[in-house]
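Only one chain comes next, encoded as structure tokens, the form predicted alone.
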Amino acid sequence: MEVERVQAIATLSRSVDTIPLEYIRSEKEQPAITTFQGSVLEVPAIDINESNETSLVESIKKASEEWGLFQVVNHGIPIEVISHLQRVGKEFFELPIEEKEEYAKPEGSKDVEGYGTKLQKEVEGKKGWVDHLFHRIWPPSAINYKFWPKNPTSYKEANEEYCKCLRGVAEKIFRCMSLGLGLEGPELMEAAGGDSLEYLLKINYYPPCPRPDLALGVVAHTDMSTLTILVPNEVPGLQVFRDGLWYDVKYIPNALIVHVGDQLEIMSNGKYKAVLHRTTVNKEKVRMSWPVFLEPPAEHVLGPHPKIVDDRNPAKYKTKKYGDYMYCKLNKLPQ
């Protein structure tokens, strides 16, 4: 049961130098073996308040093509808004397990919303060293407040405040990515769902792990979303696969981390690259992150944007409903 899994992690995080076999990754995944030692990866850091739009578009285009990942600085979201989001999220995960379980994903639900949900099928029964909470924060029509914690009492206020600020940042990034493909500014976001685009928040909570050399928080994956915009805490853990190796990503205080997701790779017909990434855990400290996945509604149809495909540049990806794409990916079926 999910409760048993969460309780096990909480108990095991206090153990000394031992974790059960189901948390030990194979040698081809173990961080101690597969992480490049000696340097962290300085992914592009982009000042989104750059006054020269042509320069900003080029920076985001290049990062999306070559990295699939960049960090946004000078984004305009007040530090106190991000700190409030982090504080209430941390306070929720420090509650007793029984109180957190009140927000658990309902039995048999096909959606991801809820506490402690397990997203992907794992190979060979392995588990990630992580607990999490999913709920949508935008648009209002997609929000189900029963998955929003009532304790701490300012949880709702903090999330709404952050979402209000985040939407402006997301729209600016989409505009630049659209222009980078030779499209009009609004066209890429419209193709992704426009006003119906859903902002799905996930809070990842990684307790201290006695053997961080053997375990992973989240296994290697690309995000299904269009964009993912993430707030980390100060404990490093994000790794990116590049040139055949796993690299730690340098933490930049107050920056937002932006991932290109599968749907942007599809819509750009492969020009923008979805980034393969994973997360490691820490022996002494709690690591947390707050990714927001910008997802089309399940019935929304996506494919390579018709304005960037022709006889010389044929479509490299199928056009399909986002819900069908999700089903295939989560169940490891061919697309």
Ligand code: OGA
Given for the second form:
Amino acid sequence: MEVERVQAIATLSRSVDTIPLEYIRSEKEQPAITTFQGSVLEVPAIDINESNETSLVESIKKASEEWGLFQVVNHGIPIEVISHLQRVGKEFFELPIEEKEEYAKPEGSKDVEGYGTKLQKEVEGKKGWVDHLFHRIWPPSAINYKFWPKNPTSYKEANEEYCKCLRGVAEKIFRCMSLGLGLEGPELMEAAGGDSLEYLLKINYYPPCPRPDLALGVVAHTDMSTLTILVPNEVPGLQVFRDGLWYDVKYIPNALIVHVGDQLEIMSNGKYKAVLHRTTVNKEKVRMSWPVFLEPPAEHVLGPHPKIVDDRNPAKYKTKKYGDYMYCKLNKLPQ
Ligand code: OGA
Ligand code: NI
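Return the structure block for the form predicted together with this ligand; the form predicted alone was the one displayed.
Now the full complex is given, and it begins with the chain already shown.
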């Protein structure tokens, strides 16, 4: 049987000197028109090695309330671990399309895992200038190695090593966010699924684009996750929406970028804000990023944390299964 080919943007990128119509955004979205030109936005950079926990909690809480996004410095993940993760991911995306297609998301699969280029149906059939690979990296029971590249050979080791380090950072951020809501340290993580919280890695590969002024990589969205922790490469492109404008986020070498996702906004009953963000692409350079979405299992029921809602602060969001939340969001149905 003929297998449907992944129409990789990377292939397209090498063969055109302008971009097909379906990649041209409307004027309301074109980066050249909608990006704030002036100062680069100084997203809070938080040192999570700060020994004074009270002040660390305060900074994380403030950033989550006011921005829904912050960068983490001094996170303790060795540079070699991060660069190894980046190197093997880049090597995978540089393989011939035939080899990458062995990891293609199976036709009709309801899960996101696999290699591909389109995630959500977009209005007017528009497309983002990006290819991706998704696979879970934690917990072991959620891992399907079928979607982990075997080439390069150290792909597995690099991802396992990064995941081990990342878990420590994620637990620390969760603890601070929990304390920031007036909960006990472990309570927020517990409500998000505790030990069954899933770490879903995505690699975004944004090939050079002949018209970066007209196209977008990932279109405006908030992440569905609780938290997303992202490693970028050195090519800037992340933008956040604030006070009606799109701003470039400053690249800080070796920092991790933390996004508050929909589930944290819900659990905090709107105190923490899921950040609206998108990505631009580059004319000459390949941009890559490695977000890890911290997601509850699909069957896990999640809503505003019972300890923070009462008569004076009634629940603003529904309590529902994460799987149902995802279904509505991906199909653009009301929650
Ligand atoms: C995403 C995303 C941002 C980036 O994949 O959800 O927002 O910097 N990526 O690539
Ligand atoms: Ni995102």
